[in-house]
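One chain comes next, on its own, written as structure tokens: the form predicted alone.
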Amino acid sequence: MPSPSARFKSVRIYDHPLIQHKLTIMRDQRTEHEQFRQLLNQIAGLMAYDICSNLPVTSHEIETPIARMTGVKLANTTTIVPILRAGLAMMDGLLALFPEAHVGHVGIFRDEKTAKPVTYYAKFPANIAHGPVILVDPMLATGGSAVHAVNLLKEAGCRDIRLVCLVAAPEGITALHAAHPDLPIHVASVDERLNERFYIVPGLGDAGDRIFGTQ
């Protein structure tokens, strides 16, 4: 399902027809917030299956109704961290696959005077550094929020971090790679560019407003 991007290192583009079909409906300005939110969760769930294909496992012995056998179980607890607020809308799709996952939250805003990201909320599970972290945000535009969120996670001791986005701009990927060249980025689409207002082109508008019906 995913294909590597020839332009960017460590970027996986999910070009599966079903994902692209759902993404096209989301891009349409006529799509209402309820359907937009449902489609976002569906795409997140479709992407999650492959994103976690290489999670570390350990051997685990069990008794089936017929015989004893050795299977596997995940070696560590996975933590999902949405970047507020839009990242929240991807949670149901991911938690459907990982109901046992822990959940952290990070909220970031841009200081109007310095143009630098500022943390207004960060809450992580105590054992977040012990397992993989899936960082989620529908949009990767300038990359500022994502870079800042990854900084916070690395300061908390996290080393296995995977970023999941719906749509990314080349400028955001470049910024993220400059700050964290080791970070895998999973996206449904790498779009053309950012416009003068820092919106992704063609994009899908303000994801948060379209998710929560606040536009």
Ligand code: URA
Contents of the next structure:
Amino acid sequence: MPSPSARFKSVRIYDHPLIQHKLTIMRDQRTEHEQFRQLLNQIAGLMAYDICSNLPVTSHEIETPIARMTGVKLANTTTIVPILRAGLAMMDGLLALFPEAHVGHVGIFRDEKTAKPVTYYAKFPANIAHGPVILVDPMLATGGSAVHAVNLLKEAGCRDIRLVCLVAAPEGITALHAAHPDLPIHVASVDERLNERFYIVPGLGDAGDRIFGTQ
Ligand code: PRP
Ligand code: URA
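Would you mind generating the form predicted in complex with this ligand now that we have the form predicted alone?
First the chain shown before, then all remaining chains and molecules of the complex.
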């Protein structure tokens, strides 16, 4: 059986012990929402470093207290787009590394019976297409929400889109690959499967409810 990274093209799995340690605490049903939120933000921050490893840079001439030199700076402003609600809980961790980032929002929920995505909000910065976009949602289950969010971003002209999520189902990755073959996916775990209610197994339950205490 090949490893999930080998099975899925353009999927980067973060099997770092610190991330997996925090994810295991999150999965535990006894973990309360305060700790759940803290850990989700911490994992997002840890993943951010690698998500950005190939961001475009431009040369900049500067003068240090000692000498002139050519350094580099990020070429464009990055926009971070959380999928509401659950994506919001990864924002502090990401913005800590990207304090200058712009922020867009997409509101999508799954219809409870069909699991099909329903969009209720979308607002992007005017210049979003000029730079990289980090799309954020902890859960990739059927993939419907993420496919739809990427459609909206592409309609807005975005070309460099990177998806960051915490837990994915193989079904969601397959759906995303079919709709958007080149989209890089950064994920802490690819779990076994979806259950009959389209929840990820073993997963961590309903992320939005666990973050916001609404169950
Ligand atoms: C969850 C999650 C994703 C979506 C994933 O949101 O945060 O957005 O489900 O499922 P999918 O891959 O099958 O589309 P949910 O629909 O529960 O909305 P909420 O965040 O408002 O609770
Ligand atoms: N959304 C969640 O929050 N959890 C799942 O397991 C699937 C979709």
